[in-house]
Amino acid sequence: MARERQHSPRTGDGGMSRRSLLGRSAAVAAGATALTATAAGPAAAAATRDVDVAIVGGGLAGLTAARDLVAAGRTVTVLEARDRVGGRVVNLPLANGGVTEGGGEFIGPTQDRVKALADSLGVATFATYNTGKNLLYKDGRKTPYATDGLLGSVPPVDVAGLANAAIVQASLDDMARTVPVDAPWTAAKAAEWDKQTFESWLNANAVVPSAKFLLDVACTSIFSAEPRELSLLFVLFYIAAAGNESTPGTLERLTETANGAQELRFVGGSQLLPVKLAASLGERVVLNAPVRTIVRSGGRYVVTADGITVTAKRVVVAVPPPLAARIRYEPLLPAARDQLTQRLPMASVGKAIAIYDTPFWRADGLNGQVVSDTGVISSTFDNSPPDASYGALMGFIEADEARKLDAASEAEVRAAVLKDYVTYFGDKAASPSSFVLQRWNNEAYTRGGPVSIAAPGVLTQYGPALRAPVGGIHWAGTETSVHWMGFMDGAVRSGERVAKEVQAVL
């Protein structure tokens, strides 16, 4: 894996779908063509562009600010640090000549804009697979369990596990539909929530244990995070914000596959959208640039990149907190922000996903989804293409379990995923014809995902400060959004709005 250099930032914001991620892409060759000689790399030489404005970081935030600035006839350049664009949405390439997800793959109800945007692109959709009966894991015991009765994807623990659950999800979204979208921090409550974790609000409410379980996999799934590092407060607002402007969020969307934010992927893989927003842009889009400064002169700002320096009338940085944190800036961003991008850090998760000749599991009446309490992997689904010509299961790795294994060989990860696809799925689980690992936390610049996260203290403190531009420097990425944060949809969300907030003041 790619090893981060000191004060490298600064690559594309893509939001990850229900976890959304990052790596290498098949797709990016059907577009790398139109990319390639704006490549910015070593060996080229040293550029200069003069702009209406400089777009830091090519993900799906970055690409689509770009394209409606230009829409609007405004000059831009989008400088992105990776080889590729897409940011925490990536298609890796597969041995057998397909292409599977490492990163944000999955769209449901609500994420309108990010729908929208594919629409443009005549990207297609396809339903996730989603036939058959789900697995629970749990205490050494295999249980499958149908998703189309009352419960809906409710593991089937005990009743009164089942009983303390609903009365907790009922009032996280009681308490979720009191919380702004668009400044959490002001909600009546905000100080008495964001003074607790979302641990100590669990052990507090979800007081049978078969409850707390099913409210820790649905925290692990949703944030890639545990309880414990999470302000109680974020919560609610991520679950406020998994909706649009007409429909209120709810915890059931973010963890639903039918009817909720893993309903739906792309036909191709969803890093077609950011290649064919790409080659939209053509040449104002440079690869292997990562920018170091972004310096106020004589009423401009000149954005400091390897390989290019872009004078502009104003900037939208498009990356998560953490790497905006890297970029060097003159004169010093207020103290305010600055201390917010300090105490945002990246979640921690991978993909895993195995390729075998046959979806086998469907032949035993399973949808490929995995709940369990033990393992590298708590979490599964059915990756294969639409037409099933192959079998792909992929299984999240995330929070404490990413951590244990960022230092690991991927042989030592690829063991450890096998053992556990074994003991869901059996036997046949054991020799996938390919494997492919992708490890956010590992890349150089993502360093985590899907999502930047918030502890205690930090929205009723600093979050004014995550949207307000600082001068002429503006903020995108899914962090910023108000619908779907963490989202692919948050992320085409917070570029179209940092459009009209920068083309209202050029």
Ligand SMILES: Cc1cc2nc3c(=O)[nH]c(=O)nc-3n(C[C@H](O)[C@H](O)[C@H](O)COP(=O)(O)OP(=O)(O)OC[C@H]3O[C@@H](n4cnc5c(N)ncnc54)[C@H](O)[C@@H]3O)c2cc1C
The other form holds:
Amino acid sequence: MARERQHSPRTGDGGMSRRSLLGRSAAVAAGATALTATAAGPAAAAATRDVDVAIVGGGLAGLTAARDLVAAGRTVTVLEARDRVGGRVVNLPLANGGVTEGGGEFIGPTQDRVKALADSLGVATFATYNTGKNLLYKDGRKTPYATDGLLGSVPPVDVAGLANAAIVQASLDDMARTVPVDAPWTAAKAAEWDKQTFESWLNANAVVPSAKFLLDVACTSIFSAEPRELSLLFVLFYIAAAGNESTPGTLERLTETANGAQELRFVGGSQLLPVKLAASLGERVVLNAPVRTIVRSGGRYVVTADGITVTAKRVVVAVPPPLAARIRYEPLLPAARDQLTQRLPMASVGKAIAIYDTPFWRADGLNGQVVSDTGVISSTFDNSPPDASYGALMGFIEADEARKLDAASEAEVRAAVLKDYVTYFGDKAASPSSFVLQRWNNEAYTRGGPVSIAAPGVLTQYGPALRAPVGGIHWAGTETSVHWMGFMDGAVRSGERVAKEVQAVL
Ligand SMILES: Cc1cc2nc3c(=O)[nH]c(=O)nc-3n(C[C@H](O)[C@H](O)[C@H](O)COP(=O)(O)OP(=O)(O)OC[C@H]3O[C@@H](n4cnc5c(N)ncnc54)[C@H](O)[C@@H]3O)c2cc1C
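Starting from the form predicted on its own above, please write out the structure of the form predicted together with this ligand.
Complete assembly follows, chain above in first position.
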């Protein structure tokens, strides 16, 4: 890295700042040694670097882009706002020495790029626990049901509802097949589909109340958003994107555990992926460095973060669109790009994980997966480790339920969540040995999740600005991916795509 100059204030601890370790136990275990420029305090001179490509954001997208550009012989600096890498992927340490995942966790078929990344980093996968019955909690009644029948994991509501839901699902898949994943706004019916919400379409098509319930639950579990918040075209694009170059996406692949997006997990937790990627990049990754401005100056870009300034030929912005909009750009971005990012809010999500001495629900013949019409938590998973040395129940707090709790204390959220777990799994659920909560709406550098969402009118008006570079500024992040947008796989794909894009013009 001969052309990379590093002038980082030293902290007297061997060059590694007090605040610079990648954060949390998993990162430390990986032995990464990224530097931060801010640890010496406000009086220290800002560090400077001069590289080919400055990358904003040390999530899977930014780190993948960095890996590929370095492999192509380019110099890079990744500027990451947090004190850890991984963004929406985070391992949370447990009191019992284990880890659990507070963000992205599952992968499944056709998510080839994140699987290839894991293989290359030596991170193994294991099957999400899926033995035994799912549980439907509806109208105050618990119904355990097997998932190996014709319906798969579709909850056994009344026959009329199941028939209606099957027709709705087939229609959505049929419509999604006509949506080009690289330009959904060019679909033949794009205008018609982008002027209505998913809610209004469901009201006209999921006419049996129990079918509407099934589709509502599917919507909140996939997007952590209510159907009223989403453009029908956006939903169809998301379904279309749930596949790869040879296998079209389907709604079923988004919702299922076996053969679906929830099929596999990573041994040691998903954050091992970004942590290991960052470790291989070493001091190219700078933590605690939120980027504030990107200024074009002559033929180059000056990227200013807290404590460090990087000059570069090209910039990759690999943060979610609403966060990208919080950076100041000079000259101003084109109006279409700025208006786009004004209109792609993050959905609303939290995760609550209760830890028990054993996964006791398994002895009751349950696999830990719940679908519910009530409560703070309407969908759960068994998040126990592969050796089941302890039990972990993970529940999603989604959409309206997440927003209701944004200002609640952790104790209040814990009480509400455990009340639901007791309803679903009985009294043993009342007293976990520990309880972990991750509330993405309250995270400064994410502000929601799992993904940015689009209301009517956004894709058809502003879609073309999603990936189009602006001068030397290129856009990455899962939201820019044509396959598995919203997922870890999409993030990796976007990093690979943007590295090629930049490489072609450097
Ligand atoms: C609760 C939850 C559950 C999920 N479940 C799954 C799942 O099971 N499977 C799956 O595949 N996906 C899942 N996802 C989605 C998945 O985590 C994301 O799609 C993926 O991690 C996005 O990666 P990214 O690199 O595009 O963005 P991010 O991970 O958001 O990375 C962006 C990075 O940029 C940093 N940043 C932001 N602003 C600045 C700035 N100004 N300067 C410098 N850095 C900045 C952030 O700190 C962050 O590290 C889930 C997400 C959440 C929140």
